[in-house]
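Have a look below at one chain only, the form predicted on its own, in structure tokens format.
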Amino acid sequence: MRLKSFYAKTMTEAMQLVREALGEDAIIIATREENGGKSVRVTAAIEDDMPAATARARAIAFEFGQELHGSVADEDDWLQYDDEIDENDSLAETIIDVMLSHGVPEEVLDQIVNCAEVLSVDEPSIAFVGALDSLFTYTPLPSVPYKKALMFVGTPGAGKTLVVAKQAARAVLDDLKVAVITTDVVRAGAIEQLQAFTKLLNIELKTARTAEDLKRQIASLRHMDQILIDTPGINPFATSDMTALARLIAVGDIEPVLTIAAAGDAIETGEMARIFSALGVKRMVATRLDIARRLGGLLCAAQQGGLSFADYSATTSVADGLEPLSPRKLASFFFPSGSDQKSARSEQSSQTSTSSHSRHKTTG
């Protein structure tokens, strides 16, 4: 199978694109909106002479150090239909019971599902590492001079001072000139928590009370390599919390940046991350992923925000730091390796695995 992404503005343009390229034969794999709404993206499958799936199969097994078994099966080697039957219903038994177990939607959960079907993989891990890689985007937080000022934005209580001042700390390390501004003057020790972590990399803390002043701010600030801001927690569901971080994000070359935590119900963290996006965020970073056992709401947040994956934090240090969160690192926290998969995988119920067979069959 050769998998191919599509944007357009609809769907029936993207459906159009689809018929173009790959013929009527081409099978649809999962659509999800971008940019807010503005637009879409399909991705499909279609049967495919040439190996480049099972030569990306074999490049994703190579990177976990395992040989790949099996691979797309000659049109007349009819004997081993049933075993290839065998094959796949196991490797999308073993992905769904993951996936159930960390929550994830069904509507998320059937894409990846089908995606990692026609990958030509056996091995169910590395299945669902080529299903994270062709479905979702990840674009990491700059380490270089970048002209844009990064706004981290979120709801009370997701990361944002922790991570604005993880970043900076990088920013520091890398030999750049780097700024922070908090619109956080209201919450009672804000500033100071902020502060705390400034004086430590010697950088002066700017505040901005209003939208004039963050304009005024980052006018001041051009010269540095990169600017940091640090906003309240809002409530994506309020009107008014939202039309004042809209103001902030309106008074300059702004990127807006989700910080989500990790541990969150996965319809409700979808649902907020679709409303951010309508406010320019195109990328997330996850938080609180050492203390996190659910994670489906990233998923979630990612197919229905239309949001690349940045960077994760799996800890309270600043020190550490932010890391990149691809498709490998995203699996390794649904597929543990060693003594932690069996352990997890000890904790699934026979009625769970009974209960997801029997959804994926209804629903496949």
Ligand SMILES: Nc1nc2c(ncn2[C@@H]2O[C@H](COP(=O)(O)OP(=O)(O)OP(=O)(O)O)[C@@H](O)[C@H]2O)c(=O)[nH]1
The other form holds:
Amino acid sequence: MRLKSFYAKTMTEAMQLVREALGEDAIIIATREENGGKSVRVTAAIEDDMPAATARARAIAFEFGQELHGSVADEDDWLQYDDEIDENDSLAETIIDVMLSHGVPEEVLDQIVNCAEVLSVDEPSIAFVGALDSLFTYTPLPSVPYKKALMFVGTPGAGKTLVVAKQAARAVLDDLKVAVITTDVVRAGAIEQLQAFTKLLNIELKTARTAEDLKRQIASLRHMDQILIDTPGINPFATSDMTALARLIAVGDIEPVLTIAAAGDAIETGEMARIFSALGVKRMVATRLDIARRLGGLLCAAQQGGLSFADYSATTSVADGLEPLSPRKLASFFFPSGSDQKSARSEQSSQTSTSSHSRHKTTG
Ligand SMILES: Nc1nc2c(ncn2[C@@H]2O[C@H](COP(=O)(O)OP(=O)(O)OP(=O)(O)O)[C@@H](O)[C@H]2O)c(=O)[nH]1
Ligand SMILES: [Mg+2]
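For comparison with the form predicted on its own, please write out the form predicted together with the ligand.
Every component of the complex follows; first up is the chain already shown.
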């Protein structure tokens, strides 16, 4: 199977592109809106003699297999092909069990399983990595000078201030000139909370009380390598909150980055991501990966908001900072490696059952 993603303004245009490139036999694996609903992405598969996406999945699988099992199996040991229906069924069931235990909603689950099934890999954890790689995008936060100011936005308590502190610490360690501005000037103790971190890093914390103020601050900090902006917690379902945030983002040369707590309800997290994407958010930082046990919300946010995975936070310690999320890293939270893996799997399969779950393939 060959996997390919297509981008277009409308679903009709995207389907047309799929047909032109892959023909009538293409199988639609996944669809999602991007850019706040202004464009769509369609991932489709077609039978192929020497599939590029499968080759990529093999490469990832090879590396991942090494980590999972401590030794590399002969290629033929872990690669199975499509006519092995039984292998594919048990692969799908294992992935479904794991995703159900993480509260992944059916729409997202179906797309991941469909994708995993066409990758011609027989180890579920590896097929899962391949599916995460094919379906989602990964754009880590910059560790070099960055032209746009990075504004961390999200719901109250999502971890925005800690992410700003962590990114600032990383920039300082990378010998970058970093400036930190906070627009969270109303909540009691908000400035002091961030100041506790910036003082340690020897950074002067700037405050911006209005959009005009923020514009001036950014203009005066143009010589810095990175400008990081903290914001107050936003209720995405309150128009007044969203309007105020949109005003801040609109002052120019700002990239809003969604900060999202990993353990939220999956469907609600997806809805929030969708709303934030309408403000121009393109990537997200996931926090509290150390506390969360159900990560369906993260997959839902990527799917519903068309968002790219940036970094993740799994500690309150600023020094331990942020790590980029890759397909492999993300998959490792669903399929713990080594000895954890067996016990996690048996625990998960005793908690969930696939028998009532139905999946659909859409042909294009
Ligand atoms: N264990 C753990 N705690 C975290 C993580 N990220 C943030 N926290 C904690 O979550 C709480 C909220 O973090 P903040 O950074 O203040 O969140 P915020 O989004 O700025 O909150 P508001 O400004 O009130 O909207 C704090 O106690 C943080 O220490 C994480 O990755 N792991
Ligand atoms: Mg805060």
